[in-house]
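First comes one chain, alone, set out as structure tokens in the form predicted on its own.
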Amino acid sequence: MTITEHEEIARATFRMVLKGQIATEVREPGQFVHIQVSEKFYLRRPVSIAEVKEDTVTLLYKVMGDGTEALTKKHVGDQVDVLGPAGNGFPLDVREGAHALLVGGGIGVPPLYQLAKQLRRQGVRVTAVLGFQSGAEAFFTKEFTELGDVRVATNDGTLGHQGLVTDVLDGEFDTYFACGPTGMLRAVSEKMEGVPGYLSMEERMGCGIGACLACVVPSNDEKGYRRICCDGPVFNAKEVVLS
């Protein structure tokens, strides 16, 4: 795929737009792509798809190590080797007029943006709760505001509510969708007990196709586990065990 846009949009967080056939193959919000940063890095980096427009996909990634740091050096016009779209995303069988809660923590926010756009097109009311370490690391707050009610929580209080996303989950909701660290997902699912929900899990991946079992999570059935890369990354909240 070809890079058409690439910019830093918050502290250590970058937005990259890629043009290519993969954009036309995205089935559901919440899927991801696997990017080969360079020949120097053996493993690809999984990055969630934040938005799809005709023949482009928008990716948001945070610098977490040498691989993502190297990705920041890519320029507009560069070609990147991309596998995808991969994984299973968020289900869209939400009735018109329903009220959906979307909860994202840090780099768990991006896949919820495409979800919010598609839910709004279906006539679903959307409330987004976005959590960040600080205001300097916040992004897409304006974009979510254009789609519905937005509540922001930051650890240091430099933007929105000082505290956790679970502090601002008040309201009546018909369903919820969440993406972020496991601790956050566990807290959200406990707070939303009794409400149908779906969780998108973050985990380090190896092969990205389910062979290496590096990204397994315990499940509540006889199999005993799910592979985040291919069974997920999105799961019914009752399907997985959040240890």
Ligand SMILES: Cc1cc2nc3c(=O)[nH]c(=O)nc-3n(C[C@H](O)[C@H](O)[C@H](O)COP(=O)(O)OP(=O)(O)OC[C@H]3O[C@@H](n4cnc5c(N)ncnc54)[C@H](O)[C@@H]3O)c2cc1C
The other form holds:
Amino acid sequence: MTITEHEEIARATFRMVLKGQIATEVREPGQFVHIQVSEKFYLRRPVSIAEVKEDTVTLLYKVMGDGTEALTKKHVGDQVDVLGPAGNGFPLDVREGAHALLVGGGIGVPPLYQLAKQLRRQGVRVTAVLGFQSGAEAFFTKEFTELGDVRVATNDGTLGHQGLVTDVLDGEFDTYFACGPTGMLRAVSEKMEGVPGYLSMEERMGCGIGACLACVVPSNDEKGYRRICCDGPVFNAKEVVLS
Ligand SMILES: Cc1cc2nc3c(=O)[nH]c(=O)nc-3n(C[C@H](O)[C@H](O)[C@H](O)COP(=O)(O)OP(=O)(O)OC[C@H]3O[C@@H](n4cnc5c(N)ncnc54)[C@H](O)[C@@H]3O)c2cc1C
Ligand code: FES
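Just the form predicted on its own so far, so send over the form predicted together with the named molecule.
Let's see the whole complex now, leading with the same chain.
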């Protein structure tokens, strides 16, 4: 794919727009792409698709280590080797007029943006609860506000509520969708007990093609596990065991 836009939008957080055929093959929000960040890295890095528009996808990524740091060195006009769209995304069978809760923590926020857009388009009321370490790291709060109610929580209280996303989940919801670290997903699913929900797990990945089992998460059935890279990253909240 070709990079058409690339900018820093919050502390160590970048927005990259990529143009190419893959964008036309995205089935559902919550799918991701596998990027070869540089020739020096054998393993590709998974990054969620935050937005799809005709033949472009937007990625929002945070610098976590050498791989994502290498991605920041790419320029508009550069070609990037991308595999995807990969994985199974969020189901969209939510009835018109229903109230959906979307909960994102840090780098778990990006896939919820395309989800919020699609839910709004089908007449679903959206409340987004977004968690960040601080106000300097917060991104896309304005974009989410254009789609529904937004509540922000930061660890240090520099934006919105000081504390955790689970502190601000009050309300009546017909369904929920969450993406973020496993601890956050566990806390959200406990708090939303009895409400149908879906969790996107972004924490671990190795080969990304179902072969290495680096990404397995325990499941509630006789099979005993699911692979995040190809069975997920989105799972029914009842399907997986969050340890
Ligand atoms: C399905 C999926 C979708 C993702 N979508 C996004 C996205 O939209 N935006 C985004 O910024 N990131 C996303 N990630 C996370 C991203 O892939 C990792 O942050 C990246 O691979 C780290 O590579 P690195 O070489 O920079 O860091 P590494 O050198 O591999 O790691 C540096 C540090 O970050 C930690 N780390 C590595 N991977 C993760 C992770 N997945 N979650 C939390 N901590 C991690 C490591 O434990 C280590 O402490 C996604 C991950 C998955 C599995
Ligand atoms: S990352 Fe290798 S099996 Fe999922």
